[in-house]
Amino acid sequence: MPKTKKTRGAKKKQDMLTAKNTNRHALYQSAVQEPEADTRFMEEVFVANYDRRPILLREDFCGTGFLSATWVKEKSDRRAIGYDLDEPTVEWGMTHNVAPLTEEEQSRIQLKVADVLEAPLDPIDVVCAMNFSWWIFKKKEQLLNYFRSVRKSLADEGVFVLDIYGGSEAYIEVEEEHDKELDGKDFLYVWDQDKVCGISDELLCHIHFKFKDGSAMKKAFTYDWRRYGMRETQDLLLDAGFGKVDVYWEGTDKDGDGNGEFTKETHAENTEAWIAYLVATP
């Protein structure tokens, strides 16, 4: 029997993403994270430094553990441990990122609800703090203590990888929309740099999601950060005991946007917006 117009319309709405039928963590993973790119970069810089592959990853501020799950899934000898303080987020990650792994893969990953400052000082090949999560430490001494704890956790041959953003747009209140997809369905990812303090360098940022049916998830995620500068961060890493800090700068495409390719640089143009990796080694 042919579908009536009413039935067809109802099905079309069901096939759409809406604020009610989707999860903020699934949207975040699709809109923000590219774990395959991160794991590829981390292995490449480790091999470049030590001429062997890394095995053990520690993902600080791991959230849903998407990166850790990707790490162990990609190669059969890799292991990962993630730390995050937000229990509901970790639990969601256990259900949606760890549980789908094979039993053998699950044996090589742990997600823990714990403070990164209290992580055991086991020798780790790669420690990472991604998505600017380390900006949560607003006082310089807090950040220095974190960097020191990471340095103590690294194996003699180890790397600490963190990302950082800057440029003139990092100093203004701005809202940007980007088209994204989840399971082939469209939505809008909105980065809202809501408040920027010129004196304290503190930032209040939000992520919103908007959908074709007109619904929205306002403040799906909120970040209360202090922005640290590139040179300032390098100096803090050296003060924490790292022997070397390299900067991997993102290239641009013909339109001047980031192209996802990162190369080691010592000088770069301070554009409106840039993203880079910092790689610290003992």
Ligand SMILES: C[S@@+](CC[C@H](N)C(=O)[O-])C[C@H]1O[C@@H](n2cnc3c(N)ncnc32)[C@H](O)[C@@H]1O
Contents of the next structure:
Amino acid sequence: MPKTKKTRGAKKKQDMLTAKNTNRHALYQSAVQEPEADTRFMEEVFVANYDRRPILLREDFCGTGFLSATWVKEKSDRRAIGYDLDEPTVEWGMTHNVAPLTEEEQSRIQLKVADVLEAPLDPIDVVCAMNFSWWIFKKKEQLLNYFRSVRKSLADEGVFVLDIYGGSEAYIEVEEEHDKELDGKDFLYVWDQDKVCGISDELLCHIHFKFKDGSAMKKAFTYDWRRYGMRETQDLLLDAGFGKVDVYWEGTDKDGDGNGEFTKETHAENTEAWIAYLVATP
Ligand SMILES: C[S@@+](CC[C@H](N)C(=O)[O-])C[C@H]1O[C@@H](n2cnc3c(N)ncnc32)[C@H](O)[C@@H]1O
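The form predicted together with the named molecule is what I need now, so please give it after the form predicted alone.
Every chain and every other molecule in the complex is listed next, the one we just looked at coming first.
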């Protein structure tokens, strides 16, 4: 068929991301996750504490196991085990993150469909709970129970790494849009903090994706969480049996935006929106 203007236009549209031709997990990984930054951080804090490299990672709430797959791919002696309750999500991860690894890399990773509370208490170097997944526990006792089980799973030399967000915007209903790319194609990532309760600290949040052709994936992901405070979480980790909790606070660039560099701090200015890592050790 000759390439008329019309067919060239049609091809262009095919090359665009649309709600129909893409997958929500692929969009999520591109928009939200930065596994290389997380693995670098985990290795650095482990080495800073114990002067040796960590080998075994347990990724709690692993979703598609993108972080675990990155962990084993980066260094040939590393191993990873991920736990997530949602079978279709784990299956997508097996196909798109684990299957592309070499056979040898695949022998060093396992993704399991299971509750993090059922993870065996084998000694682990690094346990992580990323993207605020641990806010799923709405009762303090549930969270303490989870933190206690992580504490029991750590080897004598181990770290538990979890992230947390806060600032004045964490207390209000807010919707923010960010330009993102997947395989060089643009889309819009929308973080929708839809309902925030002033009494229970519960949050109902959604992720939506929007595309250039006008299509959208509304509520591609929904999170029904309780927000825990920074000091409150440190106290709960200590109550659960951790000996020390360090806070790694994000630095800012010249415009005052987060620069992706996290340093150990004991005081920080509260801002509209901040993200930090907590690192708990035995
Ligand atoms: C916010 S997503 C995090 C995905 C990924 N870890 C990341 O960093 O982006 C939360 C994940 O936790 C899983 N989840 C929720 N409760 C769980 C539980 N009790 N045990 C294991 N996984 C759970 C959900 O299925 C979901 O995939």
